[in-house]
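A lone chain, given as structure tokens: the form predicted on its own.
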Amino acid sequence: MPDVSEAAIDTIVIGGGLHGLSASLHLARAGRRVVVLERSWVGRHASSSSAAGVRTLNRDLAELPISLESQDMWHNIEAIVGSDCGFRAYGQVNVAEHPKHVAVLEKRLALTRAAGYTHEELIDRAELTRLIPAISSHCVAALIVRTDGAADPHLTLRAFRRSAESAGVTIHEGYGVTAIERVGSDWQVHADGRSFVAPTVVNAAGAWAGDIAAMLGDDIPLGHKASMMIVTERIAPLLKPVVSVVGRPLSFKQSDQGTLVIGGGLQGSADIQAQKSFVDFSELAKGARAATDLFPSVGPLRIVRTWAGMEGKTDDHLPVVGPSPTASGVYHAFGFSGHGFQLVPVVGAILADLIVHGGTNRCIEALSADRLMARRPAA
């Protein structure tokens, strides 16, 4: 197939998981001209893969600013994507099993509270049963965002996708990158034996932006997380918030069709360059310990699914998220180790004022990728 020139694009989209997609969304309703080029197929790793936690409780400081922006969004999200995207703001619930762990929630909440936040709430036993009535008795307390909540992963891809074709988005499928030059003032990218100029590019890339920063010009570091999950059959209703334990590896929901999905961050294995996942059947044993401690009555389930996705991750597990250091023009999104899905409408809105308006007032000076590059010595 020839190459393609592409005169009319402003922005190549490296990545068509959700953060490529909430960024092409956002600039194609500012009016700029966009291609997603994706090696896989949409959502075909990390978006796919996730828990879709939607979730402000025990966020870095440094994404809080944005991270509670997001969860405004969240709320509006059907007004933004024409669909509620199975988003339930249920809550999401921190867990004290025992009474030394309660210093641990007290700590991160005068720790917020110094800095000014009031979203997270300290609930005793009692409140904490009244709102999971299933909860073993032996947990004592719980740190709790009300508001937060989860969200169906493949109806929000659905409706990220065709609200960003709605918009004028064309996407590529099928189209890893293999190669990027500089040719003037303008990008070349090259993608499945074609060519795709434009001013600015997006890199998006997930567990391999790392490669395509590099073929940029940008030298930061990137490792990988294969995060595990599980899901069981269905069940009458147990418990409607989100809910994890201090100290223990766990994230437990249910879903609108009664299925358990049991995550936490607990890591199997990936090759990266295969695109493949593999679970660790022993290490995700702990994830289904906890959710039995937690809910004993789970314990005789049947395991319908389990499976490991693969995300990028960066030393300080922050996501690096701005304008390229060295490289006019190219602008990141990626590194989100894991909890980048609650971020995705707040990210493409930051890219496109960078991109459109040259900068944004949303607070990302924590998330550049300078505090990742190494440092040259002075000459």
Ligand SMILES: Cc1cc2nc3c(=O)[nH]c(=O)nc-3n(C[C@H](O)[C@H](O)[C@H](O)COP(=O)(O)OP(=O)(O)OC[C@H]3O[C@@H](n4cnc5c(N)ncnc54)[C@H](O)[C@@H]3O)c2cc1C
Second form
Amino acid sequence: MPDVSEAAIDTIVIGGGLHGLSASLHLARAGRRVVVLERSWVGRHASSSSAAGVRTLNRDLAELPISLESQDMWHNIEAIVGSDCGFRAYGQVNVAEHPKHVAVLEKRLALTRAAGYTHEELIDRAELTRLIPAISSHCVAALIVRTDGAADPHLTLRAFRRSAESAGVTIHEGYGVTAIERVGSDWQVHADGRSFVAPTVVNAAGAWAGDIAAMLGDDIPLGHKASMMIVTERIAPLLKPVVSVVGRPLSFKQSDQGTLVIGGGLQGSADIQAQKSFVDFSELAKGARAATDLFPSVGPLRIVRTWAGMEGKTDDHLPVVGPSPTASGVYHAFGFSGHGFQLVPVVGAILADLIVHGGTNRCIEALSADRLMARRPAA
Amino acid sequence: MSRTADLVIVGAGPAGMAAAVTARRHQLDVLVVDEQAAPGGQIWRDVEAVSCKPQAAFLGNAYHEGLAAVGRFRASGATYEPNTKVWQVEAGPRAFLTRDGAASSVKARSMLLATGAQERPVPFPGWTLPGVMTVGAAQIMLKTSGQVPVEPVWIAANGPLALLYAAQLLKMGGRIAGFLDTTPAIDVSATIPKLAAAAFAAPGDLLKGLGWIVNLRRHVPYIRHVARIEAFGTDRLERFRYETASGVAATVDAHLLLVHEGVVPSIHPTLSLGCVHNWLGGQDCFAPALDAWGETSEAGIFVAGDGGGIGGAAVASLRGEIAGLRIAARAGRISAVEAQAAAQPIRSRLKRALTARSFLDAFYRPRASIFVPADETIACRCEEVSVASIRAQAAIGRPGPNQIKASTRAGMGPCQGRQCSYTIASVLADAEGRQVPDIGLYRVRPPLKPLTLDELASLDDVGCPT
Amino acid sequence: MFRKLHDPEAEAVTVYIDGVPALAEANESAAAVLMRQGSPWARRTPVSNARRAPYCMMGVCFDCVATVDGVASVQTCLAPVHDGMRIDRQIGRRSVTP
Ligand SMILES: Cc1cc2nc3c(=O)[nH]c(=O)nc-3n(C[C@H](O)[C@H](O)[C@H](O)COP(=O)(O)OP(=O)(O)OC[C@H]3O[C@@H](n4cnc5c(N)ncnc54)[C@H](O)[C@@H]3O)c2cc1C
Ligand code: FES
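Next block: the form predicted in complex with the ligand, after the form predicted on its own:
Now the full complex is given, and it begins with the chain already shown.
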């Protein structure tokens, strides 16, 4: 039985990560009555375990238009969610350690320039060491986006949650969706003994979004990632920009608290159904080597925490954002493949466009679910 | 570097050493690692070196029994690696270690976690000031450095360890300004049967304990049922205030205050392994669920000693022996029947040794404010998060410990929640009208002990056996 | 705050606490030596710059960390002293700026 105590709902958002919150916020601000169903608690998975890099640098051209718009939103984030979310635009830098890697950077730059983008810039060793004096002197050049940066995932979660709730969104934590049925033109969503009915559903279930899509009738292949992170003890200010490096797994930055936050996509393992992830230290050692090669002075620092965060991954590493190709009233936002944090503000706005206005003039053609479903080999 | 062993033992205290001796008796290839520089664990800390020092004369028989146990361990043929930190344990079983700045891993057929206990954190306003220390800390200095407080010292405590320390201190010429007994008034009818059982099982221990109390009361001011403590000072302890359950209060000048509220199992390793844990109501703590041999819910991973529930050194040794037998059987060195038969007499001794324990548990229940301290108390020493800010977060939704960690940073510091996890759970339980066992503790994130980036970078597992 | 009951005699070594020589006994912990000094504390916290001293002496609390022989964030309660050891109190966040 549908929950009688519940007032009529326009949209059920499945998944209380940042994308679910952002979609619910934009929808509620457009006057929609929204309920968010979260299996555990808000931000439990990718959104709180994220490195929270806010990066347009080296983005796939297919998602670059929305990424650049999202970047503008990040620079204006306080106006959107009432908090700066710890966002610091200290730049993102992709470093070449060897002269042969400079060619990789040049090729990338040529690609974006040819497509008409000017946000990326190639810098030489002198400028690199001016920006990051702590970096090892063997680094020869870098690609930089000076307006990129990073945010604080916990502050971001808190701000999006608070804004969504004050815009009227109801968040139910501890409600895992187990079944979805079509009832007339509505969807009836069953979650931990309760059911919710609405004409539209947003699937923002992160690493589990493939299961939700299947419940809605869409067979969308979705893999997963278990990206690992290292956090050190707090240290005095060492560097400002976020640093990555050509050809090696590394993303290296310092938080406001002073801890070094080191990631770069090294993979642990995960048991997605059990919602458990495991750090693989033999793999993580590669990240520690990359970090100490680029920043030799950090070797003696203590590692305080490590973890592996679970996230959905698509074949082409691009997310699925848009309406279901088969089921009406269903909208997907998942498969961010390790770089969805930066897209949070804009994807919520896109979903609100689609649901409220029936379309969007933002560029999401390359992100449709069709492209992945078509690739599924016929049974 | 990556190695293999039949058995890897973490911790060279009574349990770990006894298990090593047993396993070696059945020819297992045994590796024992410990972060301390010498075998003995907390109770027999550094006993080999200390036995030739002047303080040895005052440390009592129990300490000298330790010398014999260490001797048996040294002679057992187990490979012993001191100054070694275990920073990750995995099913498999597999342990990751660092020694002399280099990381390596060991794959074993069985793993025994004999990591013992830690003192229960004693949070009250001002407990982070230099000059507030645990009784256990002072006792370690007494044993290993032969050092005592300069001025007559204040002790605010509950439990046998504090009485023992006070007795040792007086014997060695130290002075006590006052003993604030924080043991709450107890339900006598519930304790008497346990007392009788204890007297029957271990009359010697009980008399010894009684002797300490009588002696203490004769020689130093002894204040019972102290319920509240607050410490003051800038940069160091200058004075503290105490109040008894009946409202008698005083403020005294002091530079040193020793506190103690019993010990709790060190469960970080088993938590990080995802082993099943039980709430031990009688001891107000969690402990891994163990079968009769000490095996956890993870196959091949065993716990012996205080890490599986507080029992003291004698119980720890016996449990170590029992686990050693089962581990020998797992390795095929003895049959299950042989293990069972060999364990029989040890189990009877274990039963006797445990009878006194339930009396101690019932008698020395910590006071309630240890669990839910006053708002201005720092709950997380590392990140300096107050009880008030935990409460403020508890008012938003019904957060669990992991959400509190994310929103307040409590538990994110280098001690990894070892000093605050119970406080957080209890404050949340109090604020949300729930019970500690269903709130639970933080998820433990590796490494179990801090390791440096250089150390991790040195880990080279290429070609490691899986 | 604490005093030794005996004279270390043959086992005596000298350590340097913030550069000031102090008498110690070989293999006792650096934290125990700190607790015998006129200023018995080990570090200032990186969060509020508050002073902290060894609390547990058994490797649990991390309030005893100091820079030992140039290596920062060492748990002094687990560090046996040797002749000439340099123990520097650690003030707030350590710096690794090259
Ligand atoms: C270690 C790591 C580092 C990263 N670094 C960066 C970075 O630097 N920059 C960047 O842009 N991005 C980064 N990302 C990616 C970014 O964090 C994610 O793309 C983003 O947070 C995804 O948000 P989400 O809401 O889609 O997923 P999630 O936050 O995982 O939310 C999905 C939610 O759905 C819930 N759910 C699942 N199934 C059900 C069900 N049946 N019923 C109800 N609820 C359900 C889950 O409990 C979960 O809370 C990183 C990710 C990781 C893991
Ligand atoms: S005094 Fe607690 S870790 Fe050293």
